[in-house]
Every structure is written in C-alpha cells, then in structure tokens.
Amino acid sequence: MKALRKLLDRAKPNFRPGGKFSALESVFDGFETFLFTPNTTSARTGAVHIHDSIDSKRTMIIVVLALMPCFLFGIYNTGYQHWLACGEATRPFWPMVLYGLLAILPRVALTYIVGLGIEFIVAQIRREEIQEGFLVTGILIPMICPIETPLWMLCVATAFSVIFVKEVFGGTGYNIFNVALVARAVLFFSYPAQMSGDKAFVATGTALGYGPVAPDGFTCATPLGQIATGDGTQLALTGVDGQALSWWDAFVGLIPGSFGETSVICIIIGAIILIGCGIASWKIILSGVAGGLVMGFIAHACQTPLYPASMLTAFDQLLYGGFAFAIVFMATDPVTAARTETGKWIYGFLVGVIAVLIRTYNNGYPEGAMLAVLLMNAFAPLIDWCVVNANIRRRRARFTAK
C-alpha cells in the first residue's frame, strides 16, 4: 500500500491544474480517494469543522454490503430456477451458481459502465469531484429488474435515470427521486412485456452459453403474476414446475421474481445491517410494514373475486413481490425519504399502505412497491414541511401562552 500511495503521490500533480492530464482531475481524485482517505480537511478559510467517521464513501460500501445477502442468494435461484424451468431431475449446486454468476455479471457491469461513464463525463465538465452515489444504485438497477431484461434495455434505463434524474438536478444528494427506482419505472412504462410480471422471470436460454436450454414457448408467471391475472375464484400459486408455493417458499425466496427481490430472510440480514451501522432508518422501515399489514388486513377482510390479490393475507402481502425489498433498501434512501423524525412514521406508514392498495386494485400492475415509493420520494418535502411548520405552531402556542 506504501508503494502505491508513493505511486499516487508522484502522479498527483500532472493531474492538478496545469498539470499534463489537468482535465482528468477530477477522475484521478475520485480514483485516489476510493483507494485511500483523503488526508485534507474543508476548513480552508479558518474556520472550524467537526466531521464524524462515516462519510458518503463509507455509507455506500456499507449499503452495498448489506446488499450482498441478496445478491449471492439471488444468484443461487436463478440457477435453481432455471434447472427447474428445464426440468432438470438433479440440481447440483455449483452448477447453479455459476449459471446465476454467468447471467447477473454482464448486467452489473454494463450498469456501472454506463451509470459511471455519464458520471465522469459530467464531473469532468463541471469540474466537480466524483461522488459516490452511484456504487449502491448500480447494484441495486439490476437486481430489482428480471434477469432475461435485455442489456440494451438496462443499459438506455439506466442512461436515462442518471441523466434525468440525477445530473440534471445537481448529482448525488440533489435528486428528488430515486434513481434505481426511476430506471426500473422506465423499463416498465417503456417495455410492459419484460416488465408486468406476467412474463417468467427466470433465465430461459443459456447464460453466455452456459447451462441446460427451457423448452420452447416455456412460461411462468410471477407469483404476484397469477393473482393478477387469475380469475379470483380460487388463490393457488405454482413456481416454474408447477409445483404449489408455501409461505416458507416465499420467506426463504426460492420463487420466480426479480434478480435480487425474493428472498425476505435475506432483506431481514440486509435490514439489520442497515439499521446496525445507523445508515437506514428503522422508523421507516417499522412503519413500511405496519402500513402493509394494515392495508393487507383490510384487503384481505373485504376480498372479492373482483380483484383477486385481495385474497392475499396481510402477511403473504410481505412475502410476495418487491414489498419487503423496497421498504428497506429504496424507501430508506436518505436521499429521497424524508428527514424529520415524525416525518420517517408518516412516509413509511404511507408507503406500506399505497404499495399493498396498488397491488390489490390495480389488475394491471401486479406490484405497487416501485409506485409507492416514488410517489412518495415526491410527497416526502411535504410531509417534512408540515412536521416542522406543526413543531413552530405548537412552540409558538406555547411561548405566548406564558
């Protein structure tokens, strides 16, 4: 390591104005302070500031790790998805994750290729410092669509939500939306049939050529899917052998879902993590299930073949679908959530609610979670605006009192 800070050292100033590569600045500091801590400090005018151990960089790696429970296992079932879709009387395990390995990496890596190519391009032209925002959405893109979504497609989304919801208002901790979040709203909106969850979302071909062949004209829906498209009379969901689904099956996440959703054991670790390390709020994500079970319960007592996702109990409304995903790794986003301690009750109630209320009377859209959480990014001033203008009224009311 002393050699290559020595290294760094030597190289640093052909990189500073006037220096040989003074126009990559800003990319050889953003590779510079990714390998070591900065050793300046931001009182360049004299005056004095306190700053605590966790940083920007530092909350993005440990979002990432937190992530990485859900990464690894989504790995495993798509292989294990994709022996079952193939029919596959034996499952061996390594075989299995590498087929997972082989399909997630393409898709990771044009993510972050594309997401942080725009990124250096636009600090290069503003002359700012590389933020670090996009180490956790660059994950988080590919593990909230299918695996089958074309590259192409993640690629123009991804492209897209950087650049339209992120640069164009300031960079990392200006947008108002989150970003991932945007990028999968753009492939839905854009692209239905990969999107709706009526289509399977598990890998039919070969990964780089890797890996048993489905069938032809092999399909499976989502669990969220079948409700969505059932006909209310009865509430049986299969996965991808046809074989029916229980709730461990779900809890555990060996079911058809997007990449990196399905596995609630696993959101349970990414949550503790989380709220360990103080980066995500458990007040959110408290009051993000407490909104579900209370609209679940709701649903479920007033069920009617109308609209058959109301058959769900409040509890399976947790398991299924993106629900338990979103409330601890999108709704959480210090970003876009809001800030005010009785604003994080508010919002993540509001979130559960809407995101269960969507799913259950909207036929079309078999998952809320992405809606529910964006409207709410929106909401989420508001809501902050009215708590802090409520605390003025009431400390106001009590000054004049005396």
Contents of the next structure:
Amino acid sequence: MKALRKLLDRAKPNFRPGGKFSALESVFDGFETFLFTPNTTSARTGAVHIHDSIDSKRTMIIVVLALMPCFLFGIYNTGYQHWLACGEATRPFWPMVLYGLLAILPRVALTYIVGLGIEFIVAQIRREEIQEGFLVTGILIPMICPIETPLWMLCVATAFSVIFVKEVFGGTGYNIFNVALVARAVLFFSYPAQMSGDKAFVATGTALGYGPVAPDGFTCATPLGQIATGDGTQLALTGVDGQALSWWDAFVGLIPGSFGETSVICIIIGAIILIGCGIASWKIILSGVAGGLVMGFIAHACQTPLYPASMLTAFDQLLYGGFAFAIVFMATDPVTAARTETGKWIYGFLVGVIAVLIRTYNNGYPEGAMLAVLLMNAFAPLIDWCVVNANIRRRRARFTAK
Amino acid sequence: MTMAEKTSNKTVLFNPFSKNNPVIVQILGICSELAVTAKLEPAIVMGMSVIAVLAFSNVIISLIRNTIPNSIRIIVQLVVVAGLVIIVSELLKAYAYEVSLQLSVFIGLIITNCILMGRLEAFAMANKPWPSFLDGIGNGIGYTIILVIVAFFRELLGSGTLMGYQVVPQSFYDAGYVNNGLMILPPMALVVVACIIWVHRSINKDLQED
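Counterpart to the form predicted on its own, namely the form predicted in complex with its partner chain:
All chains and molecules follow, beginning with the one already shown.
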C-alpha cells in the first residue's frame, strides 16, 4: 500500500496543470481516488455540519456488492443451462462454473472498456473529474442481456447508451433514463432476432474454447417467451431438458433467462444489502411488488386464452422474467426514480402495474419490466412535481385557514 | 438591378442551406423528417416535391399578396398550397407510382408542413415574386439536404442498402453483422437529426444557445 501511495505521489506533479501529462489530469485523479480515499473533506468552518465519507464511489461499490450474489449465481446458471442443453449425463460443479465465468467475462470486460473509454474521453474533453457512474452500469448491462448476445452488439448498445442517455445530458447524475436499461432496450429494438426468442438465452457454443457444444439447432425459450408464444390453452413451462418448471425453479433461478436476472433468492439478498445500507428505497421496492401483485391478480382473475400470460398467478408474475431484478436494481436507481417520499410510492407502484400489464397484454414484449421502468423514468419528474405542488397547496390552505 | 438587391437575392437563396436551415436551425418540418426518411428514394422524392410546392406557392402568394384580405390570409395560403400539393400528388401517381405508394399520406401532408406556412407568412407575404421564388427554392433545398442525410444513415445502417442497392457486403453478414432494426423506427430519425444539429452547432459556434 505504501509503495503504491509513493508511486502515485511521485507521478502526481506530472498530471497537475503545467505538468507533462496535464491533459490526463482527470484520468490520474480517477485512479488515485479509486485506490485511496481522498484526503480532503469539506471545511469545518463552512455551513456543512455532517461529515461522512459516503460519496458516489462508495455508493456504487455497495451496489456492485449487492449485485454479486446475482452475478455469481448467473455464472453457475449459465454453465448449468449449457450442460443441460448439451444433454450431458453428469453435471460437474467446477467445470460449469468455469464455463459460465469464461462466457461472461469477455462481456463484462468489453462493456467496461467501451463505457469507461467514453467516460474517460468525455472527462478529458470537459476537463472534469471522471464520474464513477459506469462502475454499476458496466456490470448491469451484461447481467440484463441474454448470454448469447453477440459481443459487438453489446459494444454498440453500450456506446449508444452512454453517449446519448448519459453524456449528452451532462454525465452521471443528470441522465433521465436508466443507462443500463436503455442499452438493453436499444439491443432489444435493434436486434430483436438476437435478443429474444428461443436462441438467445442458453449458451450453445464453447466459452473461449472451453466446454461441450450443444447439438445443432438447439433452442429453448425463457418461461415468459414460452408463455407468449403458446396457444394459451394451458400453461406448460419446460426447462432446457424438457422437464416441467415449477415456481420453485424460478425462485431459485435455475431457468433460462438473461444472465443475472433469474434467481429471485439472490435478488432478495441484493435487496437486503441495498436497503440495509440505505442505498435503495424500500418504498419503491415494496410498492413495486404490490403493484405487480395487484395487476397480476387482476389479469389472472380475468384470464383469457387470447393473452396467455394472464394464466400466470400474481405470485408467478413476480418470479418469472426480469420483474424482481428490475424492481430491486433498476427502479430504485436514485437518479432516475422519483425523489419525493410520496412520489416513490406512486412511482414504484406504477412500475409494478405497468410491467405486468405490458407482459400480459402485449405478447410481442414478453419482458415488460424493462419498458415499464423506462416509461416511469420519463414520468418520475412529473410525479415529483405533482407531489411537491400538492404539498404546497395543502400548507397554503392550512396557512390561510388560520 | 442594383448590387444590393443581387447580394440579398443570393443570401435569400443560400442562407437556408446552413446558417438558417429550416430543419436544424428553425426546427421546422420535423414530423415529415421522421416519416419519410427510412429509405433514401422516398426521401429524395419528398424533398423534390417540397421544393416544387414551396417555390411555386411562394410565387403565387407573392403575386397576390396585395389583394389578400389580411383576416383570411391563412385560408388563402392553404388553398394555394393544397392545389399545388394535389398537382404534385397526381404527377407522382402518374410517373412514380411505387414511390408515391411509399410516401402515401405524407405528400398530402405537405400542406401542414410548418416550413411552408412559415415561408409564406414570413417571406412571400412581404416580398416580390422573384426573391420569393428563390426563398422557396433555398428553403426547399435546405429541407431536402437534411432529409437526404438522415435517410442516408437510416437506410445504410437499418437496411444495409442505398437507393435500394445492397451496399453492405454479404461477407459482413456472414461474419455476424446484423442490420440495426431500430434505425428503421421513427425515434432514430430524431436521434440522427439531433446528431446533425450537434455537428452543425459545433461548427457554427454563433448558433449555439446558452
């Protein structure tokens, strides 16, 4: 540690204004604050009364930590689904984990390289500090995409999303929409054949040359995909090996789906970490689940073969697809969610309702959670405005009544 | 003709190409930019139609500008534009039927194009026929330039073709390249127009707003 500190201190003057590499000052600053806690705090004589070392870097790291259970489970599940797809009789643990790791690592690495590259360049152009918002986005993007998404598509979507959703609005903290979700939406609408259907969600080839290869023409859709394309007479959800899936499989997460979204158990662990550290709003999560349950109950009460997803019970709606992941990790994004406390209840509830509404009544979009969160991102400022103004009116009425 | 008039005619014609472009500076006619730019060919035909309608309606309105009662001038302008649009529409149906099918309702909707009403109100009502004609041509070309740029990128990235001819080689597709379906959808036209505005404002710093 000391050697590292010394190295940084020796390099520092080169990056200060007038130094050899002064153009790269923000890059140096980014690495220095990434490695060491900044040794400056706000002045004690000023108006700041609360001294806390929480900053956006710490917040981001906790979110990444909260994502880790889902990430690790995703690694295992990728290998597990692949072994099932290959029809192997034995399913050894470590090879499956190694396969999943090799399958996801290039994706994570590439998203970080593309996203952070753009962030670094923009920071140099603007002569600002590097924003750390991409720490979370970079791991979220591969986690919410199908494992078979081609790498170049991930790069295109990441670049588009970082430039047009974040940087043009002013960088981290100024974006209107959730950057990771927009990347997924761009992928979904740009390359629907590669991003949905029955070929995207289970890895079939080798991972960097490792692991068995699935038979040619192998296909398996996600449970929601199967429902949307079903004839609607009965629900028969099957896993990769043709065995029926129960709600327990969906709860544990051993089902085909986007990399990190399948396991509800791991998502709940993540939610506990986020709520415990005060990062995510429990109001949004709770009201989102309530909204999903209400809409799921209504849809199930008037189920019709026309919309097969209405045959899922309200409880199933929470377990399948990206609903849980979106509610815990996407809807609670403090930048794009509603900020007033009452607004959080309304915002979360509507995300839940709309997610189930879209996935039930639009068979073309089996994954409604993504669109629901993006839609509500757009409405969050309006919700806040209404809440604030209602409060002003109430207080004014109380004031004039006296 | 004096020198002053000559130069002013020149600005009237060329200013709308860039410095006073109706689409990327005045932000008019965006709706048709979204609608007809998925392919290059309909975009070019649409641009030609707008140039023709804009130029001749400018001339006609300019000719009768002193006789139009002020209170019903918008109605008169609309009648003139509508008449011209119908002529253009019939001509397209007769000589370029396929394209007219692609453009469908949008030729008819030239009537509601904000650029037309804007030029008639702002220029033709107060100027002589010849400058009005040049103004119509200039603004029409300014509109068409943006239309063609947007359509170029949308067709190239969305369909891999230009004017209907395959430009992205087959070897790309074999290597795993896929056309971007989002480019075909209208929202991307907005993003492309935004990018053009971005580049244009970066070059012309005097146009940047605070």
